[in-house]
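Shown here is one chain on its own, the form predicted alone, set out as structure tokens.
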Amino acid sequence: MERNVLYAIVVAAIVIVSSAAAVYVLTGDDEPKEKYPVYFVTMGVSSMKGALASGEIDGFIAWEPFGSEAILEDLGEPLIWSGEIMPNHPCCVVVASTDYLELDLGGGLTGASMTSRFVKAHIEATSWMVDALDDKDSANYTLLVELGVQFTGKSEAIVESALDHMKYGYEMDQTFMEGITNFTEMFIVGGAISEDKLAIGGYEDVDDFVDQYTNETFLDAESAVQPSDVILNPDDPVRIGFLKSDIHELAQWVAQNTTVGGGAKSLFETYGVNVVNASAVGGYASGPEEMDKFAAGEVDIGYLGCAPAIQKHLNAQVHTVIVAQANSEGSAIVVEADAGIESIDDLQNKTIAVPSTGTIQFVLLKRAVNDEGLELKLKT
């Protein structure tokens, strides 16, 4: 009896003793430490990494080239980069208006027919630009980082290292339709779209939109276009959007260069296209000012990120459809250089520039600082 009564007492402190030990545990070296929001500011990609040489923001996260100039200009370092965000994930669009397809151009040409032609274009200047970054020692490989230089303006080394970090394509495959179904889910779930507005546009669902806003007719179609000897549209030329200066967008430009054509003529000319530059200044700050520029008839076929293709079509309506990827990939969060950043979890408290909250970048960041458990809010 004696001997179970001190069996027991031995039990109990034992069970005392780790009882304190869990609570020591518990509440004191692994105690949860307070965790502070990561900020966001906007501002024009031009401007970020003036800000961030001047201490105005900690970081940024922008499209190439500007995460390279920063980080070759030793005024930056990358902490991640997009594809470590979210692998494969797709950017940039080609966007047409569906004001303009259903355009009557006379002499039996429409605006879906110029379209076609614009997108075998956009093909072929995809594919010469894959197989010139397959191989760097190829005068093509040379060519294609001049034309960047010409689009860009900034050096030959920035666009180079931004050409690393890209990753074009035009097909609108499996990942691909994948990532614009989770991208609008997450734009639901954040509020960033409303769910009625898949209704008010006439959707059933997410797996509905994602269907018909993404029209693969013209790459179907693609095998069937033929050059022609003349340009068909010589006085309704297509008006193209396009970002300035980014890399992500470079096919418009390969495009319309005669060497990669063949000397004589532009891709868009061999195959009857005649363009011209929908923006008077060389391109748009962001996507959701092209999209408010197709909203206002001003361009008929436009390159940007999907994420503000996306969100203008449901929220404001804006009359458009996907028609061929461009890149996927190709954005970093940059932060000061030796300022001890090293983690998502480091940027707590910090200012991060986005250049829109309509943005792919703007995206990418939430998702990288809410799968660390932080919240990102609009510094004010």
The other form holds:
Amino acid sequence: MERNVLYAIVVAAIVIVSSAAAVYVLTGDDEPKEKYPVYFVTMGVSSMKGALASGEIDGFIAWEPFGSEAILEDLGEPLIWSGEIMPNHPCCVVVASTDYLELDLGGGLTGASMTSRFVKAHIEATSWMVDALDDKDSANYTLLVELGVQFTGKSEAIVESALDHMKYGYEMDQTFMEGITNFTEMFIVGGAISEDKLAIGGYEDVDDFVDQYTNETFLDAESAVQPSDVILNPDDPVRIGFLKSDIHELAQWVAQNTTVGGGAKSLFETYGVNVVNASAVGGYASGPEEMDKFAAGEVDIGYLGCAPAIQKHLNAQVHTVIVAQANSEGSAIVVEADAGIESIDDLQNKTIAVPSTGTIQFVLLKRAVNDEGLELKLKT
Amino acid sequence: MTNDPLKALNKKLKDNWTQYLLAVISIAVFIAAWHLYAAYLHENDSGYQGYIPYPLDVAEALVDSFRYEDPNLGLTMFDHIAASLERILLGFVIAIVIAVPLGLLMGTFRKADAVGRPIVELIRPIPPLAWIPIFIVVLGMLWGPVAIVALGIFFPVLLNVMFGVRSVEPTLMDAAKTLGANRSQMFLKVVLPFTTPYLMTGVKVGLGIGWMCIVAAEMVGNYGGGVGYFIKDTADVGAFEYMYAGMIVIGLLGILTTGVAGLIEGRLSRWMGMK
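Pass me the form predicted together with the partner chain as well; I've looked at the form predicted alone already.
First the chain shown before, then all remaining chains and molecules of the complex.
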């Protein structure tokens, strides 16, 4: 009996060791040929086209219309649109300063009530854009393209191509919340946010943070907001922030335009809201910069990417909260035309420009590269 | 006047002690004021308290930046310092190689001065940072930032060398001439030694400007990181304690390089018989 047990143990040991060895050898054999990293550099989105043309980089990832611009000018071709990397990933959001929400403007007006009205105009503008995009023969589509040209300073063809790759939406639905949770977790794993910052901000965990950092009150109160005959805040305009030429944030431009509503009033004015551009130079260069302006108390409500909105709120305790979505997807990895780059795998040893490591675009590139089993490294 | 060397040393130490003490007190007061300001902002939840972290948190970040790789970049502070130093060194060499001969030429010959002066005066007031987008695209991300640094170092060196050449006392030249020195001897034995201290002043000023430029140059686009890149990167994600750590590193590197330049200056002037 004892002997049998001994045999059994010996046999089991041999089986385990040999199968482990087999697995090791087999996987060793299966090891694909050596993988090289994908390299990245950071530069402003407006410099990317030039750097691609000069051969300084092999590709870039940027928000629209910068991808479409390089594609239409035959400098680059799209490798992958961001929706293919992470379907319906959140991108730009509408963020309010919590200091503004608490502001008493007098006469029964508060920052919160003005934000409700602002969000209402944002909803209407977004719906108008979605409808316009649905019917390209409509006069509204023509107007939308015209507004896009005004806002971005790019040609009609570029704007139309960019619009084709846009998904506008205001709702903070399940997909949106999951996307925000996903991004936050990726920032913590990637080291952009250290875990103790959650506690410093008074959040129990990522879910608690996402729950508290997205305030749906204003979207929910939408039906109760009525048009106003007069401007309610003539002396205290809402100072709005947005990124220069970022077509993701077109809704505020649409809401500021007087022809969209068909009348003499803009959508903001229809709801009694007086707005003023917080940036003196027609928009901020990046989301991180806009968050700095929030911290400095120069912006009341702003459009920006959710990455900086999350990172700077958690890392630096900037007083902000997400009140609506602006768009999902809408970024692309664009690579040098005719360079034989047809898949993420072909990006090995190539250099891709990102706007900054604090952006959605960086996260998307990292995700795409890692999903392919490759490493993303800074170009040295 | 006493000749007792012990007493002299003692006196020197005493003098220096007050200086050391004052330096320590000055830094301590600075850090204390910083801490109080940070505490004030944090206690009141100002909304920008994250931008002014506590000095202790910055110290911790400083240590961590050397110990751990940044997960996104795969680099430690050592790598960033190496990258920045390499840029400074290359920029420095380029600036010296062009500025010194040019300065000697323009300082010596009126015609060379007439040719070079207008261009120099026109370009000099333009901040090197204004060239960044052009340099990055035209010269690329490797040489673009180096060129920015070179430009920053170039003008102080050039102007100081020119000034040095012009400041050579005519009596010295006359004396050398009377003693039978030819042109090249006069240049080597009179003009060059006389100009060296001015050159070194230019170098020290230039290095300071070089560090100021490197930060901005690395912020725009570069290969291989760098302390300036680190500062921009950490500021973008809002990790400001790390940003301050990067700033401290830049400050220390600046002191270090000008210190080295000062040492070389001392050696040179002793070697050339100026001191």
